[in-house]
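Just the one chain here, the form predicted on its own, laid out as structure tokens.
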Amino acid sequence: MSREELQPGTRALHAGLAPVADGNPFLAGPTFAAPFHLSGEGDPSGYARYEHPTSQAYEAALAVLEGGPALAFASGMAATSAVLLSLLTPGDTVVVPSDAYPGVRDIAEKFLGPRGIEVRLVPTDDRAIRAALPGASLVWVESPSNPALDVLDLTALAAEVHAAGARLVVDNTLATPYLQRPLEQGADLVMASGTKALTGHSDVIIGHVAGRDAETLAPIREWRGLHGAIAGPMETWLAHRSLATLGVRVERQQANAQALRDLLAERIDLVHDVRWPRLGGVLGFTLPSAAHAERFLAACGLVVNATSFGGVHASAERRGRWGTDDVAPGWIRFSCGIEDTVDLVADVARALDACG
């Protein structure tokens, strides 16, 4: 049976492991080294700023999950920077979501624009993106978007982007390749912050970019080496280790999200605009005011008030506290953990009663 015939959870469990041999560990430990023995002609593989055995194993695993070669980065933002700053040159035009992750918008407005690259900010909406395509070189999208959780038709969008002569990059952080594989839907590149649901334990900062082929990744690989943005051996080993539980984590998080959505739908006295795109354990909803949202978060016993998402512990935040997103003051981004569903639902129900 080929790896592509396996179910996503099985692929994640076995991806990137060394061939079976007596005495071999399931997953080799991290290799801590900067230079490696190297004779003959110069080869970047002799220095860990370019690649090292632990990152190679993790990237092999990511390639299995994403369906194309991958590069690990020190963070999701390092991966984002590598794509945008290596592929765009003065005179190019890039389409970026106006509701994208704030760091993406900052790079576009503070670094790309001043370098003579036209930046078109549009909402995460199929029609709005299509209208911005003429003359574009690169289109960056999030689906589902963060924090509004809007979803795009990636297959149709990829066809239109390519017809316009541009490349499509998809931020797949929220869904992970367990639930969505943008390369199969026509994207040229996929970026993800592995800090979130992909590794899922809230103990490592890492990111990656995957592409349709090695040629597509070549300028991004060169950028990573020159800027020293590679992830270290400990981070890549922890990330690889965490992939084994990706399937069971995502399935529990989704089950919890479904149960919470059902609870929230019943609380029309207090809750409105409940959003859950069924692509991960993150959902959103609006409480009447910022004060209601703060009381809700303070009343939760199992839910951590934190800004990240996708971890094994349930977390939530009033997203408007940052001032970077166009959301209502009482908008809550809620990330389901792997708690027993009955306990998490009961905790949220009590918190809603306390904040009303």
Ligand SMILES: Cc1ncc(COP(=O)(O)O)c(C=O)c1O
Second form
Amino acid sequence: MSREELQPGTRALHAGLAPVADGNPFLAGPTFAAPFHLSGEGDPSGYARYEHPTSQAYEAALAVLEGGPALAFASGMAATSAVLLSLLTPGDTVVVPSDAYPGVRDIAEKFLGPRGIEVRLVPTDDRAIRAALPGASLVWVESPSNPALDVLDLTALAAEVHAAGARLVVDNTLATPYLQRPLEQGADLVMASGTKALTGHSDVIIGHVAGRDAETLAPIREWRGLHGAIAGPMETWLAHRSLATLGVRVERQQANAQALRDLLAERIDLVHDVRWPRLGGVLGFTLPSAAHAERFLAACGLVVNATSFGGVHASAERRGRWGTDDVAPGWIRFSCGIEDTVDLVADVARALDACG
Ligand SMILES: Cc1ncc(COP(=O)(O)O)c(C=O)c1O
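Can you now output the form predicted in complex with the ligand? The one shown was the form predicted on its own.
Time for the whole complex; same chain goes first.
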């Protein structure tokens, strides 16, 4: 059976592991080294700022999951910067979401605009993006978007972006390649913060970029080496180890999200605008005010009040506290963990009663 025929959970379990041979560990430990013995001509394999074996094993796993070659980065934002800053030059035009993770918007406005790149800020909406395409060379989207959880038709969008002569980059952080493979849908590049559901234990900051082929990735690889944005051996090893449970984690998080969505839908006395795009364990809802949201978070016993999402422990936050997103004051971004569903639902039901 070829690896490509496997279901995504099995694929994640085996991805990037060493070949089967007596004495081989399933997953080799991290290799802590800066330079490597190198005779003859210079080669990136001689210095860990360019590449190192632990990162290469993780990247081999990512390539299997994403369906194209991948590069690991020190964070999702390092990956984002590498794409934007290596591919765009003065005179180019980039389309960037006005309502998605604010980091990409900040890089575009603070670092691309002043360098002569036209930045078009556009909401996560198929029609709005289509209208912004003429003259653009790069289109960055996030689907589902964070924090509003809007979803795009990536296949249709990729065709339109290419017809306009541009390239499509998809931030796939929320869904992970377990649930959505943008390269298969026509995207040129996919970026993700592995800090979230991909690694899922809230213990590592990491990111990656995957592309349709090595040529598409080449300038991004060069940027990573020169700017020193590679992820280290400990992070890449932890991330790779975490991939083995990707399938079971995401399945449980989704089951919990569905059960919570059902609970929230019944509480129309208190809860509005319940959103769950069915692409992961993150959902959102609005309580009547910021004070209700704070009381709700304080009353939860199993839900950590923390930013980020996708971890094995349920977490939530009143997103408006950052002042970076256009959300209602009582908007809660809720990330389901892998708790037994009955416990999580009971905890949230109690907290809703307490905050009303
Ligand atoms: C959708 C999305 N993209 C990118 C990032 C940036 O990732 P990192 O924090 O790993 O740099 C985040 C972080 O919250 C995110 O939510």
